[in-house]
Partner chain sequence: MAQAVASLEQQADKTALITGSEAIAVACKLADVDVITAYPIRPYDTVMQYVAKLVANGELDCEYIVAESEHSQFEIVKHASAVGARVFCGSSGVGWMYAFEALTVTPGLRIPMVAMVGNRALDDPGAFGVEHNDALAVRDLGWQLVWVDNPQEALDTALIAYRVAEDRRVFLPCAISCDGAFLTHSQALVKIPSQEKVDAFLPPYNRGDLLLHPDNPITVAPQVNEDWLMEIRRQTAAAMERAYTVIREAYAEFEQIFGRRYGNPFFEEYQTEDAEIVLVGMGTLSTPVKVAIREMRKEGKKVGFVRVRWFRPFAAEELAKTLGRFSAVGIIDRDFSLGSPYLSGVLATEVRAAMYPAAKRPPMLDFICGLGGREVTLPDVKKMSDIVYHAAEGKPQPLTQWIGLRE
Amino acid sequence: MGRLFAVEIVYRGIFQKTLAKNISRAIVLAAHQEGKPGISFGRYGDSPERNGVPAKNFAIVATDDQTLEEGMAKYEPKEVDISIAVDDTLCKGVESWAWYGLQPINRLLKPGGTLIVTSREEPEALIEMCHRKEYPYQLAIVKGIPSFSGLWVYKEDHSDVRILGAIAKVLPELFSLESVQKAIRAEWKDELKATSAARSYERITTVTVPPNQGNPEEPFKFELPKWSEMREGVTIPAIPRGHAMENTATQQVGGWQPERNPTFKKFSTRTMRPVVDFDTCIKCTLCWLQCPDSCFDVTPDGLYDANMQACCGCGVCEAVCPVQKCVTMVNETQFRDNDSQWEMWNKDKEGYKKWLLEKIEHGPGPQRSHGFRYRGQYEEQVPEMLEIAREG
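Can I get the structure for only this chain, the form predicted in complex with its partner chain?
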């Protein structure tokens, strides 16, 4: 039997859909340059058209046709040689639209496989975000801001070919740099892209992630019920309405916290989260009213606390808040938990203020990852993205 290779590209709908497809196709075409057959497909149950929702593409390559057929006989690969995240906030986990609960980004990685992430973060920061694994794996960072390359009017930033160059380096058995350059020339007819792939090939470095390092949270697990155990009539119990909240410090009871779906959280769709300045909030209710996902808990003291399990990061609350810098969207890489901001503020108002300013003013990374914080933001960032592509 020959060897089977599987690569997954994890991306965010809709802006990265074409980018992921292009990478997936190019993997197969590059391997084909070496006579290896392969297939490329999008995960059917995903919803790649939905803004921000994590989705996947797969490329399966084999050394011969029969081995490829073994790979094709499965709905999708059960393990992969390489996982690619084209948006670093995906490292926190993937909750596909075709529901499987929140799953680690590195779930399918074989022992010793490589996770390739486009990011401006350091490896340590990304490792902290990824769920821990029992065995070691490799992490390679292609420096960059999440790209929308290939979709409609968005300018090329060569993220696609830089990732392809990185693959040639970390898994030369799949294809060589020469093969991938040939495929790039045939597919894009762009010598500059072939050069970008070579640069990335030269520059890419990997770090080994030792066993049990990373986010200790247990990945979501569930058992599928038998047909005879399921409720009939395609009915499921509704989510209960909710209840009043309690301020544990003052025992004050009041406000309202709606119950939320315990198994479908939505937050893996988020690339930016709102941080709220409770000291300047005028309790106008607009954020609570306009949030499309009813994320705001009404606190006993009449404030509005965005629930981070539920928030999909759409930015509507920031847009509608009438007070300047009261609600600010901050890149998701700047956070490690989904804790309540209001509770943090309640416990230590001074400390919270410091934390808040740090997040909104001094935070390092880009304010955008997927989607926009404001109109025209992507275009503004393109020169910087190209600079990174050139200089690494």
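Could I have the structure of this protein in the form predicted alone, to go alongside the form predicted in complex with its partner chain above?
We keep it simple here and write out only the one chain, dropping partners and molecules.
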């Protein structure tokens, strides 16, 4: 048997589908330039995709046909040489349609394998978000904002070829830069994209992440019932209605906190999250009424606290709020937990105000897209991405 290479591309469903497809296909085309057979495919378990929900594409390449057949016999790779996260917020962990519970972004990486992330953050910030592994792995950052090249809108921003150039540098056994450029010229017929791949190849560097670095928390998980434990008939247990909330500082009881699904969470779909200025809230109810996922809890004092386990980061609450900067969408990379903002404000109002202003000041950039507000939003990001491709 020869050598089998496996690469996974983790992306946000719908928003980055075309981008992931282009990367996985081009990996195989570049390998073909060196006589290596391969196959590119999306995981069936991620279909149908949903907006923002993590999904995967795979590229499997081998040194000979027999080894490739052996690799293709598996539903999906059990370990990979490279994991690619085309959005840095995926480093916090992902929950897909194809598995149950939160999975680390680096879960499938072989010892010494490489995690390639599209981000403008420094390695230290991304390492802090990634869950720890039992053995060292490599981290490489392709500088840039997330590319939302989805089903309906495709941005020609060179994110795809820049990632291909990075792959050639971190795993030269898979293919060379020359093979990547040949594949780009044949597929896209664009010399500038071939140049972008070369620049990425020259600029990319890796850092070693030892076992003692990263998020030490155990990812959320649960066990599905076995067939012998399922009840007779077709039944779906209802979620309880909910209960009143308690203000732990004053013991005041009131408001309403709905119960939510105890197993399936939504926070891994989020690239932004709302932060709320409770001091300026006028209790108009609009965020609570318009939230598509009913993620706002009604507090005993009539305020509205976004439940960060249930929030998918769509930005509707910010859009409907009539008070300027009462609800602000902030880059998800600025946060390390899903704790209640209302409880934080309740315990220390001055401290919360300082925290709030800090998040708003440092959190929004780079600009994140949280919904299809207008087509031009995607097109306007292209010049910035091309500038990054040229200048780094």
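Positions refer to the first chain, counted from 1. Note that the rigid core is defined as the largest set of C-alphas that superpose within 1.5 Å between two forms. All values derive from a computational prediction rather than experimental measurement.
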* When you overlay the rigid core, is the Cα of residue 289 off by 2 Å or more between these two forms? -> no
* To do: With both forms fitted on the core, give yes or no for whether the Cα of residue 73 moves by 2 angstroms or more between these two forms.
  => no
* Once everything's superposed on the core, is residue 48 shifted 2 Å or more at the Cα between these two forms? -> yes
